[in-house]
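Listed next as structure tokens is one chain, alone, in the form predicted on its own.
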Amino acid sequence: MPSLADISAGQSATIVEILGEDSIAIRLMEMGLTEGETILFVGSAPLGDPIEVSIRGYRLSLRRAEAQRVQIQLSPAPSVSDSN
């Protein structure tokens, strides 16, 4: 299953699971990364770490190591007919 660290800028996905039960997993959930939420990958720093995502109307910066713990399901790309 892909993780949040595996997608590219502009792609959106639905959070399936946060791996682990430690303080980092809890902190990710406290920041709003919960199952079923839609998340948009905004971009990343020039060297690829950290990444920036948009969720619940705000933006978060996450280290790639943290993003790898967020299991996602990619959202289908909008089709041309969706924009009309």
The other form holds:
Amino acid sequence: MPSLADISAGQSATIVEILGEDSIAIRLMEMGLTEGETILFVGSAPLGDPIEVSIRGYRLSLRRAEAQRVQIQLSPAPSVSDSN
Amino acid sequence: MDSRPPSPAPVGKSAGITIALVGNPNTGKSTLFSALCGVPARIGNYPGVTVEKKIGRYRDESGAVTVVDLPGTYSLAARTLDEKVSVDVLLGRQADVPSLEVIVVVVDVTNLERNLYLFTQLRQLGKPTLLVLNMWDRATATGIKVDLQALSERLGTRVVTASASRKQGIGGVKQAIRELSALAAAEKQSIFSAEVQAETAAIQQWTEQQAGVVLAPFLAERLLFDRDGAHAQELQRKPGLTDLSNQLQASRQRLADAGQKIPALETATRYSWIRSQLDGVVHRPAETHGSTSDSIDRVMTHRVWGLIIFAAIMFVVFQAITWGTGWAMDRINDDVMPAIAGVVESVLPPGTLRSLLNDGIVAGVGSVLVFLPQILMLFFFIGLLEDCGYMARAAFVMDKLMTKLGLSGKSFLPLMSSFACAVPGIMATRVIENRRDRMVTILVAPLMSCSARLPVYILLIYAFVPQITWLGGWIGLQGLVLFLMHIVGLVVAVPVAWLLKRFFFPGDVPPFVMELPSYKMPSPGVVFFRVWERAEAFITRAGTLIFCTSILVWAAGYFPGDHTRQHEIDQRLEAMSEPASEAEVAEYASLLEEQRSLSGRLIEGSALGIAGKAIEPVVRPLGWDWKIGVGVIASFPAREVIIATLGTIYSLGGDSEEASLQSAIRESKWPDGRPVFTISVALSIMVFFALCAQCAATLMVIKRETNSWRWPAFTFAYMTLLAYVGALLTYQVGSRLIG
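What does the same protein look like in the form predicted together with the partner chain, given that the last one was the form predicted on its own?
The next block holds the full complex; its first chain is the one shown before.
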């Protein structure tokens, strides 16, 4: 299954599962990355890591290593509403 | 605006009440705190942990209100002792904080869904809760509409709006707090499934049966949801409850078997509850985040521009800290301190008391005050960058580079600031919420080559490093050595950080999951408050301790010794401040000469001098004689003190001109006639000062920030060891290669 680290800027996806039960997984879920939510990949930092995403109407940054925990399903069509 | 749910009957509370402010980071909680209480707040630490205890007060018509500001957090799941403190305060179990009458939850109304997560946890606490929809001005500006009455009814809590940074709605918040304090909290329905409720009930029943411990519903939930949580660890130490973790594990297993897997269950349930409560109550326009913020971000985090802008901002901040404050520091050193010393001299005759006041206290207080311009300047910029939203981007941009050092993007600014001065640098580590990252950053920050090392480098480099240049004068050996001295600490910091993480703070790599708040115009009030708060904390807490240290070092350099003749000379010198005749000029010069050699002999015979002689065998392998040893001991309060001390020891008096001190140390000889200072000795001293922790202010700030004496002691020990080994290697290798 693809993860959040596999998509590129401007693509959005639906969260399927957060892997693991450790504090990182819990932190991600507490920040609103829960099953079924739509997440938009906004862009990455100048050096490629971390990445910026849009979730639940706010902007969040996380490292690619953490983004790999976020299993996703690509949305059928690229999101237009949230990318200006 | 103010909306209330159907209210239960008043219970009649006394006039003096205590409330807590709770909320996510970036919600303007601290701004609301200062808007409620004004600036003077009591800031300390909760006992045993690094969590800051901030308590303020205000009065309304009915009496005094004590406000406890809890650290910003996204969740009350307590995995560490630091996180547990907030919960203990909220439950009224923190011994030094009175039980709370009202819990004020501050949320960013433009980001309600995620902000309300914390609220869903708080509503189970069984206290009257006030929900403050902060940043209401921004909601209005971006077209977000909230049906306050419906929101209040659905959440079952009082709701008010405020724009704390514009001081709007503060009166409404105060009024709602007072009214709520007179009410009993309504019983809240659990939002969790029947299975979860059955398990929490079972846990409550079990602890009561086993040990008579009656658990609050909130705590029972936390026990169930937080695997290896701090509350379970505490409870498990009670007799009868040692089996708690097995009981909890069995509960979790039963839930998992029923298809309700922890931890995903908690977040999924809370978020879906929030969404259903907000449905039809909050209306957001299609473009929610604000396109302006996104357009700014496209430049700020651009592959090329992002780095250039970042470098430019850091350059400006760094320049302002190092050079912009130079003038202010010079005024303190050259005008304010001599003026105070002058007043003391005009009032008191030369003697022990005057020496204590001038050489001990004025010099000691000055050594604290001299850092103040840098602290003010750095926190002005931090306040500005934080309040406009760039600070999070700076961490975002630098994170990849900082992970190579074993740290995170949030450590960048504190470490960079430490090149100017470790004191504000360490205070700036508060932006790092992860304890491991913060501790490691604090402990390596003093390795960054601060401006106080500069006088030491300059003196020794000009005296001993030959003026060789290459490439038509563009690259000089002296400049190169100066550069290397600034690099040595940074290079050493990498393995030190790695070792600290490996052996002192083991654990997983802390996550970098950070909110990127929208950009906004910084509010002057917020920036001022930030600067004031840090300056006050520095002066009152660290200041008193540095003050004491300075007196101790003064005493060690003064006693024992007969200072009668010295004071006589002082008096004589002061009497003939304007020598008229040639004879007087000659007498003046000879007195000055006697005075200089006398102060040299006095310091040699003082406790400091005796200690210096005692440690000579230890410093000999570094190529040093006892005088350098004394200089190093005396410069414990501040590195640059070594120059004044060497000046005194070399019989030049405290106010040596560097040029003459330079020639004095150049001519200094061992008893057998060899020169004491060679280039290897000079390099060995510089390396020592590059790596040592000879700065009382830094150690005191570490004590303050870590809330323990253990870490300043540790820092002093490890840095002194590093400095000794570094100086030893430098001298031993250097003396064989270059003499």
